[in-house]
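Just the one chain here, the form predicted on its own, laid out as structure tokens.
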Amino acid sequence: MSFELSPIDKAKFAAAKRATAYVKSGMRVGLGTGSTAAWLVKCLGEMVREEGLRISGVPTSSRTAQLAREVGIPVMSLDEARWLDVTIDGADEFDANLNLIKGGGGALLQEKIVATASDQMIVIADISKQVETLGAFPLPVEVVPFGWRTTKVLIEETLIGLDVLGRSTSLRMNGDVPYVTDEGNYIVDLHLNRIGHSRSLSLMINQIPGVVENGLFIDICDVVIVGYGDGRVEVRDINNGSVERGRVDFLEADNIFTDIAD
């Protein structure tokens, strides 16, 4: 993979390797799913390689299970782990609570179990994820497949009532035919513009016959880590209300950016 990192890119890289400093050896590591998780789990598995850093990771999908084994991180289910020490994932929207929409990369269910089951939740993105109010990004939610398009429609008509601006829905798919998680279920994106109450919103869609869960994670993030293209990283803690701002330094000889495939 070329050094030459677009400013996107850079700013995940910088807040993935930010989060690096919490995980330590002996931990059990939940590893999220997507382009910026993507980023820890090559970081991670160069501390592994290079340092000898000892962490068994929980990965959230079979994608990020692959690419973990590939960079040498020693692999295990939830249910040996039993417990996490931290998860570390990326999101698609957060707000100045830390609360996120999730899911973009179709693995939200996963995610969403790994992260309630760990002693923190680590969220890393670059600045463009934050947003004064949830809903600019299509909220996903999984469904089982017996009887879709019923459980849509249920979905559109409890929308009806509740503090939204737009209530358009769609089933995503994979080219042709309906988009499948890791668990055989589907996906129905959201597209409601603006969320006036999330929490409510939640327990609403999650009460409906067929759905399985949504992508919104309410109190479950502790850390936003926000990444900018040059290098300066925020490290945003909503336990103890604090901002910490740092760089991290592009190192063209790191070798995430030259032994690893993209």
The other form holds:
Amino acid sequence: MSFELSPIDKAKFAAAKRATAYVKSGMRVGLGTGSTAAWLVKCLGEMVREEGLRISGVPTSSRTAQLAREVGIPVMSLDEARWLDVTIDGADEFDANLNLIKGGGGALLQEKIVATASDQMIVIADISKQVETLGAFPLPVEVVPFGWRTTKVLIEETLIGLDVLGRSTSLRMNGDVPYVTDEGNYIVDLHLNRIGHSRSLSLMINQIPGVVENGLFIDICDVVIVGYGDGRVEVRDINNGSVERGRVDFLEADNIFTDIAD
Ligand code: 5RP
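Since the one above is the form predicted on its own, can you give the form predicted together with ribulose-5-phosphate (5RP) too?
Entire complex below, previous chain first.
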């Protein structure tokens, strides 16, 4: 494979590569899901194989578990790990308070459980994920299959009283059949356009019988690492209010570009 990445992939790679600085030998690391998190898993795999990094990875999806094993990261379940040093994951949107929408890849439930069980959650993202107000990206809500149509109507009725700009909902599909999560549930996407009060919306949605979890991550993320297509990275830390700028080099010698298929 030639060393040709699109600017967006370079941005994702830059954020992921910078995030590896947070991972030290002996750590239990939550491994996110999605294309940005896949770069992180590949980078960590390279460090395990070539630099002697010793970590245990707790994947947030079956896809990530498979990739982690392929690249040589020892994998354990959250029940084995109990508590993690750090979780590194992507996001569909993040705002200035580092609140997030996640679940575009359908893994929001395991992602939220794993992130909440971590001393620190770090999000890696390209700059296109930054928003002033959450909600342009459809908010995923994981629901149990039993009675999902009723649950969907209850969600729509709940939205009537909430500060949002759109109220349509759709069942996520996988071709002709409903998309099924790793936990065997369905996902209803909420097309809200703009979420006025994300904390109360999250609480209200989660109270509906049949709803398992929603993709709003409020006060969970500690650090966002933003990557740019030219290799620049910005590390924004919500706890100490700092913003650190740097650069990641793209090295043709990086094996991750050649030995693992996307
Ligand atoms: C999966 C997620 C992903 O982190 C989110 O969809 C971002 O994915 P990508 O890095 O591919 O843009 O929440 O459930």
